[in-house]
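One chain follows as structure tokens, the form predicted on its own.
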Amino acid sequence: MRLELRDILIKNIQFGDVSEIKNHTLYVNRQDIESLVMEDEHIKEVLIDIARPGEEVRITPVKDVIEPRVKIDSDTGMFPGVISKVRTVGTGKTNVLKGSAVVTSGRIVGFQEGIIDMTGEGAKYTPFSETNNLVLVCHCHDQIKAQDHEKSVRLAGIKVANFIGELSIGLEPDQVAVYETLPLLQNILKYPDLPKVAYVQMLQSQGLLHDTHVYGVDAKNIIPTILYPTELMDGAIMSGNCVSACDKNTTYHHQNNCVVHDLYKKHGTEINFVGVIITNENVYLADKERSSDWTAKLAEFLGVDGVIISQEGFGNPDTDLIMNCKKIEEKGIDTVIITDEYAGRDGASQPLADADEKANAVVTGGNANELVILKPMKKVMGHMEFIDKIAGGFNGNVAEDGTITIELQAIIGATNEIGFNKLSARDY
């Protein structure tokens, strides 16, 4: 598959009489957005706002973040199986509104929904303090089921991102990048002397409100399978889960999976990047065994020399991570795992809930229990009622002046387990 990503740089976002893109500025007509969101009968009201880098704005609780994109050379649409026909993506040309994002918020449901600060200490830990954000605060009707509430709010974000992406049709890109993966046998023949590497991406799927969608199918209902890397880059996977904000993979993360991007940078020179294996994270032991067996089997079937494995979430998924690592290593394939740590606020506790001696090459996204202090913001988009109850919060963590003491766990993307974060290591 060959995919051409055509970046159109968005340097500002404003409200306007007409929804359009001019001179690197995204203009949004409120009525256009409201009409689109209010098509959903479950939503009774939507508050539409803008958050730019450097502004004294806090967005919470954040449900999802989506990058506006559009396919421009085929009848294949974005977000297949959700708002477009179920057609395979990952080929052709896609416009990307780089520097912009749609952020969804609303009444808290899962208590694992986090914070984006556009300035101050919190902004240092989330990549979305650097994007020009169109914020949708959606209020659903009372008595709606939790899963229907979350579905409606997240679908609103997908629909709006798709609408905004379509504004770029006919525009010339500021930069173009081409990514290509040949069919397996051709790929191996083209680079016979390079080590063959695959990426195993674990998708959050552990119970109610822990959903990730693959071509519109809840990942709970899949068995591990193989994707071209460009399918991930082109909207095949969408977020739909409430997990701790720090290591949640939003839809934006899936669209911009940096493991895939980094492997492509070395493809054909240092490694032969042969493809992606997606697998789910399960509740029951039998399901964990089945999925990890299949993941190891597919890695063996591809004939790879090495595998990178990333997880999403923590605690229970640590078992899935270690199972995948151990079983792939037992096939004679080297592994590197990407995770984050819940090592206590002092960093002294066991960082993962499971371990094995074969998991001896680890990349960490940081300690999610580390405490940070967030100063008050002039404006809050969403609401602050549950800031002491979201994952990472605690009773009494909000001072009288509005200052928040909270764990990194509460900040969207702070310790992201595909490495899409701002933390780094240093020697002392």
Second form
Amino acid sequence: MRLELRDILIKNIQFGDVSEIKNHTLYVNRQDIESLVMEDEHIKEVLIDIARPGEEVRITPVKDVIEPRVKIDSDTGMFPGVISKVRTVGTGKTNVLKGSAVVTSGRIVGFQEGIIDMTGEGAKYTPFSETNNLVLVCHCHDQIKAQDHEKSVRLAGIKVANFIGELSIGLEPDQVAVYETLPLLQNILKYPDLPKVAYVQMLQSQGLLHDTHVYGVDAKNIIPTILYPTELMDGAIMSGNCVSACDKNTTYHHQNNCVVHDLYKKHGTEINFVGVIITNENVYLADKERSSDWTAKLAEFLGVDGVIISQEGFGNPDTDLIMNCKKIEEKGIDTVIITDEYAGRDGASQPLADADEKANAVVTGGNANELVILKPMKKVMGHMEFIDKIAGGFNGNVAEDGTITIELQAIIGATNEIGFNKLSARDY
Amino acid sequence: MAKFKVVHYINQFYAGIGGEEKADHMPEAIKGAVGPGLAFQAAFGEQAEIVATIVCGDSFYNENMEKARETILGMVKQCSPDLFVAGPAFNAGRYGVACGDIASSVQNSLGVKALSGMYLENPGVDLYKKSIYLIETKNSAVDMRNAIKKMVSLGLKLLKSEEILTPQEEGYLKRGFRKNYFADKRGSHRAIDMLIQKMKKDPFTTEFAMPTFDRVNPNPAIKDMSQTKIAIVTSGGIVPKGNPDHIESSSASKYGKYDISKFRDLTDQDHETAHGGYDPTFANLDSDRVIPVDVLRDMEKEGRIGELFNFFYATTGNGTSVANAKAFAAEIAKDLISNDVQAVILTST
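Switching forms now, from the form predicted on its own to the form predicted together with its partner chain, please provide the structure.
Every chain and every other molecule in the complex is listed next, the one we just looked at coming first.
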């Protein structure tokens, strides 16, 4: 499977009369966006705004972040099984509006939605302080069920990202990269001397605001399976979750999965990257046993020498992480796990809910309990009234001048567990 | 600039008073630097002055800890120093415990910055590494010069309130704190590099060494439940509606104790969950799903259990540190025992 990613660099977003892309600027007609979002009967109002890097803007509570992309020269589309026909994606050509993102916000559905600050201390911890963001603050009708609320706002973001992506059809890319994975046996024959590596991606599937969708299927209902890495780049996996803001994978993270990209960088020289095994993180023990058995079985079946395992979320999924690690190591396959830590605000507490001596190679995204101080911003897109209630907040955490003291946990992507950031933690 | 004032603590041996036969030497304050203190003074140079040396026998300190501590704290207070240095104790066990205990007491009670130095296997290390900086030394006084150099360097940083770097950079023993920092490469890159090293059987360094878990063995089963007083303790976040104690949705810093004596059944009118780590819909509709008050009331009526304790205890397990959870549990257990509760149903989510 071969995919050409064609980056069109977006350096600014502005409102305009016509939605179009000109000279690296994305112009957005508010009416276009509004009518698209308002198609959903559950949504009664959408406020559309733009947040650029360096601006004194805070977006909260954030639900998802999506990168606008579009498939060209293909009868398949982004987010198959959700807003495009359910066809296998990952081949052909895809335009990427690099430097832009759609951010969904609005009244809170659960406790686990987060903050994006475009400048200041908080901006250091979220990758989305560096993207030009089109922000949709969606308000649903009162009395809406939490499940419908989540779904409506999720689809609004996806639809708008798709609409914007389509504006790039016909444009010449600024840079092009090609990613290719051969069918397994051919791939192994091509690089017989290189160690074979697969990527085991754990998908959050604990329930409302803790869901992920694979080709439109709720990941709770999958058994582990195999994907070509390029499928991820075309929206095969979509976030429906808001597990603590810091360590959930937004849809943007799935589209730009850095484990996949970094494995491709060493593919053919230091390793032979054979594919992606996806698995879930269900709450029932039987599901945990079944899924971890299957990831180990699939890793063995692929005949790999090593795997990278990435987690999503924390606490309960720590058990899935350790089960995956243990069972794959027991097959004689080397593992490295990527996780994050909850070591208490002082960093003195035991950071994981489960552990095993076989997990001897760990990469950490940092201690999510560490406190950060966020100065007031000139403008808030969304609502500040939940800032003491979202995960990572606490009663009385907003000072009189508006300064917020909060755990890193509340910042979108801060301790990401696919290793998106440079943040880590060490012993002192 | 005036020189910083330093008080140095050593044992009877390093003070030249004697060996084991003098280990019961009572605390004594001597003006200026003594024994290894002379080398410390040379290393501090013009920046700091050892104004007094306190000498105490190792046996005396360890066998009369409270008295020794109190006496020495009084002596240190009189000097009002800016820094307190103890040892280094190398691998001398009783000396290490004395150094750690007095240095951490000086820091905690007098607010004076303190440090010591010892060998990794000294029993003082595990007791005091979290409270004070301990420079890592070799296991004998052969390492004195090197130890003093590092202790003085760290001491001066403490005096000037400069940033204390990593254990490797400063030479102190790991204190058991996890602290964030920005690495050179992103996590996925670091993970792949680590995997390549691991597959090649090359040495690699994990970013987090797996802890040893303390597992708790359950007590033997209760034979006669009909005579047993049962309480409910939950990490599922069930609270009276409105969450009166503001228990956090994640990383709880507290737990609540709530009266259920008037309740036969919990409903969405009176209870809800504060927990932010799971779908709260069903717990909010009927909190009995997390803490089964309705069923326990039935069983109470039917005589299958003795009684349900009038209070339940709740916190949110979501992201709550083990240290906090342990502290809550210790308090709750005490309260349960003083209320003659014989069994507890622990529910999690």
